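Take a look at this single chain, the form predicted on its own, given in structure tokens.
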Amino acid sequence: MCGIVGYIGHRNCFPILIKGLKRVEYRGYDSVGLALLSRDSFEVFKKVGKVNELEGEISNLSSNSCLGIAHTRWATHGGITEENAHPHVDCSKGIAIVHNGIIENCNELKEELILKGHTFLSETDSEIIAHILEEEYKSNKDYIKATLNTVSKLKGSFALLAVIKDLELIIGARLDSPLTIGIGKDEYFVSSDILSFIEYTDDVIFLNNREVCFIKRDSLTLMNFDGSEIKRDIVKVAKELSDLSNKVFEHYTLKEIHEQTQVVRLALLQDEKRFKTFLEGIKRAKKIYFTGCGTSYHACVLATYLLAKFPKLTSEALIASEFDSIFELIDKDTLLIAISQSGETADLLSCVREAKAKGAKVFALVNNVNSSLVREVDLFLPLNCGPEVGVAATKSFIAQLALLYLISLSLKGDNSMIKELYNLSNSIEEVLKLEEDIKRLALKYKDSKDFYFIGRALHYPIALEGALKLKELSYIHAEGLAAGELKHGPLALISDGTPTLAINPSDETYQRTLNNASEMKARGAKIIGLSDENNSLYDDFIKIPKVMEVFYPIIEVIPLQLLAYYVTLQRKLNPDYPRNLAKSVTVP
């Protein structure tokens, strides 16, 4: 969720904090600010709105500041206000900071601050942060010290950015949310997300959990939040500029949903030792848990198929946020895979932990191979699907589903299986190719107040990420429904004209899916079938090309991408950026 980017060295900081900025609304927000320290200036800039509107307000701005730090802000504590955006200033107005994550002990900590006669503007946690800054660095003029006092303070997550008027440098902190340094000749850029500064530099220093950061611009001291001081190696990290241009697509979210002809074919390009290592890790494991959130748990009900139908191996997949409730039955021989794009999501990371503490093995399958996931877990496979910028996730749900597939069929060791997996590029293309007709489609249903998907086996997994695709970019209600299950109360919702999409390929659960969406009918619902076979029952049909059975999830998750998107376009909305939604949810 929020950005953060700060920046630090001899060029002009304005044009590179709000280029950044740019660079991470991919992660949502609502609002936006930015801080601007020179020698005889400190000017603190925050709007309600998007980035280009502050840079539009403040473009002819005269100061050539080469010290910033600038944030989108996505409301958790306190409404939608310039007040509430960041950044945060103390009283004193000689102090400013930029946050992203929660202080759990904000009113304990506030309580204390306004006994001593500070006063404050906002409703957020985060301003906390400046006025406890204010005071220690009041009582000694030491700026570590100061840091260290206050960081010691704050219970919960943060990764945060400060800057003080009278000295010129960053001072920055890491607990549970991301921050990583990029390093320049003479100059030092801060982030949150290595995207918003990699066409300048792509030599890095990753922040690691309880470590602050003191950047000037030709000197960088890294420390542990006791004080003791840390030397780390810097990392060179990929370019990836060319994947952030949505070139002759409208939305990066079309654009993603195209680049997944090549996207299963990535996914399969697996360093040969590792890949050998995950799968004997999975064959050891005496229990086996998938868990992550939104799509990614989506992906993880799919594998508990998946192993069971190949390798014979049973599995659970739990939603992140409810692993809690398990973590009994976790110890030293219990395997949990892990599935994330972002490796940044704090509900995932906190199922990590917890299991590494209680003596899991943890691996990971995902796409931010610079993410915290990574360094936390045993072992990870990459996605390989490249930057993914629209918040509903398109590329790397095919990728997870693609390198699924070849764990469980390398596990049943079916190498004629696994080469039919690497011919799918050109199913998909084929998929795609339905473009024009689920236009027709979208504008058809496109003011539906309800909306269904169901599927049995295999496809159910696709009919809960069909539906989900739906409802977060069209705000339409939308469900996904194991077909077998309509008798036992969704039926009731059924009335007449009710959109209801049938995941139906030709394979062994054909004639029973069938049957269910017939019983739908009967009550009023309109069916659309999403088969390589047509059929008298659909009201619309969309024709998907004949593959092996075990592989239909992998190209009929795509025309339900392409819906939810034509849908969204046709009531108007910006499918790239979905209310209230969040890329990464850093937050739990």
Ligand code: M6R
Given for the second form:
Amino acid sequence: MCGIVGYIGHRNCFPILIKGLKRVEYRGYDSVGLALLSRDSFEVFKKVGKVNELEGEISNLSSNSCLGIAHTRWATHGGITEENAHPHVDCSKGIAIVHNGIIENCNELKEELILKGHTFLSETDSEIIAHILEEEYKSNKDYIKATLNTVSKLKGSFALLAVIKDLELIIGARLDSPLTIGIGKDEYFVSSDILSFIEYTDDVIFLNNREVCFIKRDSLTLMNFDGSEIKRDIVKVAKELSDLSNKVFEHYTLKEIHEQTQVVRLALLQDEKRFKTFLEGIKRAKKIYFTGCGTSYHACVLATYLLAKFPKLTSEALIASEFDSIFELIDKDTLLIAISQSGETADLLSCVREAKAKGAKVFALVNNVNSSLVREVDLFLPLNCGPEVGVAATKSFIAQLALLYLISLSLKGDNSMIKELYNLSNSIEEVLKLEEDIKRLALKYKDSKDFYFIGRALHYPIALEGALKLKELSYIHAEGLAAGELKHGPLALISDGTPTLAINPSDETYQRTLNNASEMKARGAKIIGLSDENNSLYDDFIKIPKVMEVFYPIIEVIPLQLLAYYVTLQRKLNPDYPRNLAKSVTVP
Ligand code: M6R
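Structure of the form predicted together with the named molecule, please, following the form predicted on its own?
Whole complex next, starting from this chain.
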């Protein structure tokens, strides 16, 4: 994972790098660092912690550097220490690198380098890149050759940036981790994500796999790993991505939960022709699989219910990292639908590549339309919910669900239900008014050790999602369970006072879920009912508005997001930055 940022131009790069880092902090926030190069100095700063902590420490820096690279880390190799923070330097301290990805052959490369006399200061796989580049540059003094030789030695995945003390340029390279170059007037930005520099320029070049770039203040050279030069068109990206202000809300997570009033409407805004082709692809497929990770996987589970319920199609949902167990079944008659907010999730991308290699058609529902996923699939539909910064997926889930409903209902040809779908925004506004009630519940249950969410049919994926939100933000152990499964084991976990949230709106699952909740209550559980209908069985009750039965999943997940958020605040934790996680999981 990790986020990398670089700048070369005519401005002081320190504030640009700091701002850029804050925008990619969702990719990891274990430690932070930057290397600044100017005519008379080459300085490296690093710190365990978040970007603003480093910024606070060196804010008095009167740097006049117009060239720098920076990094925010999600630890893979080596603990969370200052030594392991990037940038890493070579033995001569004349080369600095930042890296996102994993170098799989780092041990053997390290052994070779140690034999040549190199000394390593960190436990990371990344540091070897600085030392290889040092070796290569020392032997031929040609930075292009040195770079190409370096990348040819690396196995695994990487997006990397490097600076060499006596050269005024940034070197970049990419293999399976994203890297994008922003083009200004006599200045260049480079980053894992265009969000880092979008307010400076909307002219970008996406580096493809197995490409390197050499960025000088007044020129940009792109090459394949084999040294052949490449010409690439500049792409204009949507400026509205720059709307990242977080003025009204205390956290991005809360801001994004509140943005959900707009999200359904925006997700339904699809290009007619593209949407029709998507539906045709589904109709033509003999086998349909959905895949995703985390929250996006929960959307996949709901998708299988919706396809079964409306157009009566059979499909299967699989977690992306589990997909290889059924690769033998994938062939040219298969349609794989990949669902992702970021479009950069490594497990998902490798699944997509494998399916394509087997001749399958691959479609995607994705929020980041500039992502690797978009460039690799046959067709995608955008979620249109704007950048999601909070590590917990919230609004992107609602957008995924809305789009899946649209697809399923369109395949069935049910226009009156589609109309109802457009009207859901009002009910979402109503649900958000529950905030004060949820705060009270959060206070009551903040010290729970375990928490269960139960639901049947369409509500089961929402139970999974409610549990994921609570565990990832508040660190309370939580599980989402199919209500009918309780008797088959989980009931043994229930003891006096165990909170269980029953997702139980008044639809065809109502009575059976109520019975299951009653069985839990008889064994001591405290039941929180989430429904449009109260019941004397409930110890606590969250009343959601009445909507058309099939649409309850879209609105019932919102109180669960709010519950996770407020329990987290009660436990004095930061919901935007849960420990050990990153927004975008770009390592397999
Ligand atoms: O960007 P993606 O949708 O592919 O991400 C998938 C998961 O990593 C993501 O949903 C993760 O589980 C979130 N932290 C859930 O809130």
